[in-house]
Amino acid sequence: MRLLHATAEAVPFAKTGGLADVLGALPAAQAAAGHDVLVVHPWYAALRADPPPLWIGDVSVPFDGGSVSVGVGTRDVTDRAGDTRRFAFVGHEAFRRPALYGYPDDAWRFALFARAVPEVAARLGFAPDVVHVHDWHAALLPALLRHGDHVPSGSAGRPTVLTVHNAQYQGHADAADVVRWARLPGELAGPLALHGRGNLLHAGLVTADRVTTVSPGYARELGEGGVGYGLDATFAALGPRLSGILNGLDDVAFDPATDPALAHAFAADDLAGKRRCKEALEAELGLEAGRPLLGLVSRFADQKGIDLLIAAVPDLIDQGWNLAVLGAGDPGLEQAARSAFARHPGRVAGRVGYDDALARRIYAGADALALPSRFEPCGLAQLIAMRYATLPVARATGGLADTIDDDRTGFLFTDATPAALADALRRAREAYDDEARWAVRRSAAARERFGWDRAVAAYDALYGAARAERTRADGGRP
């Protein structure tokens, strides 16, 4: 198939989250199974791309009732497995500044990157059989190819699915005016709002052929509603079109055996490297040695738990744990983590920014990680511990209760409270000081493998559905 991707941003090139981590290595795998993948994203101006994007030219897009020129780069991206993906930039002056996102005016940047994205297509010969949106940034897409007008006709009509990576994240703008920018019919003002505004996530919601979450945890959470930021209802609507797709790990990239981030070399059948790791870390942070050690690795944000953690702080200490903290984000969770750092010297420690090396090196050298999540679609973070042969201890939400085996592989708790996560701490605590038992729960952590093929057979299977859809709704025509 003829897959063509959108998103806002993929790795390597832009990333503030997840979703980059998936786009960029979704399309590889899919790539690697045979399918030809064009990635389409925008042209920012901190683009990490070296050397840039070659610019091939510019396209007329039809927007805000006339037209906008964009430019248009392409870039093809080889993996260390091998795989390669091809990627196609929309260039305009609304992306060259600073910042991916957080700007008044982020639903008109993001709704001309969704125009553009079937002109980017064009200019490339590329008409894809599923269009693949992420998140609200391409979600008037599905609107788009079938409602809109002067669309390609190598992209109108197709099939399209709507992945949702966090439903938190809607994009929000009067509903007047987001028709009229999309060059979508008047009357669909009222349709593609919620509660009377312009919701560019809704748009997608109730337009794409299907619409798939990152885990199925997620997916039956927002389908039964509190988790969907006022998107419950919608949520529930969709029926069988919402289903859960697990995100994979690339376990090339992710690999304590070959990671050159990492202080010494371990494998699952052989993890003596991992303690050196833990001693390597320990020295750079300036913590106590002999203590076990309680890593986090996390966005600084109300979703992710982290005021759970901070309070927490003195039970951990009472029950012996080190705590090696690596995030940014809220500025007053940052500086609680500071406070931390300050009031438990040689006990907490850490750094407030983004660091992937550092990142890999409490992977590898904490002893559990520390996930406790209000909501979480699916994680990441969890993926990598167990590949490091680190036991997640998370919250019993979305992705982390999916893929963490209590009994196995990891702790989970189920109420968002510090009490919580202070008693699961002690479970880990009571398992750590039983050699045997810790190395045995170590060693299926280590074991454990969310490869991206499971995921690549099953979105070919949602991209059939979605098809057949398509092909329904047309009146049988293909």
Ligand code: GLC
Contents of the next structure:
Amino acid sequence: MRLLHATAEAVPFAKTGGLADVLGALPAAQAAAGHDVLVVHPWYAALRADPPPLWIGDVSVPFDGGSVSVGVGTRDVTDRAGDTRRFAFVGHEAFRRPALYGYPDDAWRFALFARAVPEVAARLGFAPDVVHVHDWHAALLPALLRHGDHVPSGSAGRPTVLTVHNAQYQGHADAADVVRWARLPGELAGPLALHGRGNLLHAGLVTADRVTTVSPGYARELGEGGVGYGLDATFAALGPRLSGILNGLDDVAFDPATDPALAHAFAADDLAGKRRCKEALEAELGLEAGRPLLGLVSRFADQKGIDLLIAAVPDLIDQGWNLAVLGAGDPGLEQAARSAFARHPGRVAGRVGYDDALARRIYAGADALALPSRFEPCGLAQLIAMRYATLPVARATGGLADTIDDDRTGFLFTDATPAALADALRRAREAYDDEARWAVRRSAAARERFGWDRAVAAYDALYGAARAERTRADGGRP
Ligand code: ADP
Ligand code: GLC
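Coords for the form predicted together with the ligand, given the form predicted on its own:
What follows is the whole complex; the chain from before opens it.
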């Protein structure tokens, strides 16, 4: 199948979170399975690409009452496993800013991105069998491909799948602006909006042929309500059109035996190098040696429950843990982390910022990883931790509950409170003190496999169903 993915982030180009890891790995796995895959992505100022893409010219994108010219760049990417997929970049000054997101005109910027995707595909002569869009940034595409004017014939009317990686981020704008920007029929302003307000994720949910999210647990929670951030009724109305397909982990990109960020290599059946990684991390961060080491690698956002961990710091210190922190985001949480470093020298240390190599050294050097998320669509951090023989101590929610086994590979707790987290840490501490028991758990976690093959097969089945349904709806036209 010819598969087009539209996304705001993908490794190896731009990453703020797990969305980028998934859009680095899933298209590669699909290419390995024999699909012809194109990933369309904005070209940001901060984008890293060596060699740079080849800019093949401009296309005119119908937009905002007229047309906007965007540049089209392209590059093939072959990963360490040898799988190749093509990337296409949308070049426009709206994306040439220091950060990926966080601007007042984000909805306008990503409406332009979505509207540019079919033009870019046409410029590359790529006529997709399925268009798979990710999160709110690309969620206007299902409506556009079905109802937009002047959509190139290679993409118009193609079946669409929307994957929700995080329902909290939705893309808000004035309802009339959204349809005007995207050049959709004015009468769609109401149906695409949520309570009269333009909401790009809602627009995608009500128009995509199929909606998925990144774990069965989060799919169930979204269907039941309470985690939809205003979209509970929209998710509930999807019924069987919503399903959960668990993310995999790119086990070549995250492999402690070959990870160049680590000073010492190790593997599930030989963890000697892990001890040396821990010593190196203690020295790097100025932590007292020889204590159990808890890690935190996270975006600092309300979702992640960082405040619960900060509140539990006195308890975890009492229990004997050291804490190694890496994260950035919410300024209040950043300040709270810095205060904890100052208050507990030698026991709590780390860095406020984004640092891929330090993240890997924490996954490798820590004994356990804290994941006190309020909600978690899938979570890749716990998968990476387990691969690096580090036991997750996590809240039993969404993908965390789906991937961590409290009896074998980690520690789960239920209540989103510092006390419940401290209690789970106490259980982990007791297990750590029993060396033989800890060793069994650690190697069980490191041997756990979350490959992409299962997800590739599940998406294949879903694409097939969406295509068949679309063919029927179109009166038998292919
Ligand atoms: P989310 O996408 O919600 O942030 P995930 O667990 O799915 O959560 O993915 C987070 C990804 O981002 C992981 O690869 C994690 O290692 C990485 N990451 C998060 N914060 C940082 C940071 N401060 N520095 C480096 N990598 C980070
Ligand atoms: C989102 C979610 C995270 C998930 C990631 C990749 O960022 O917050 O749980 O792992 O997307 O799907």
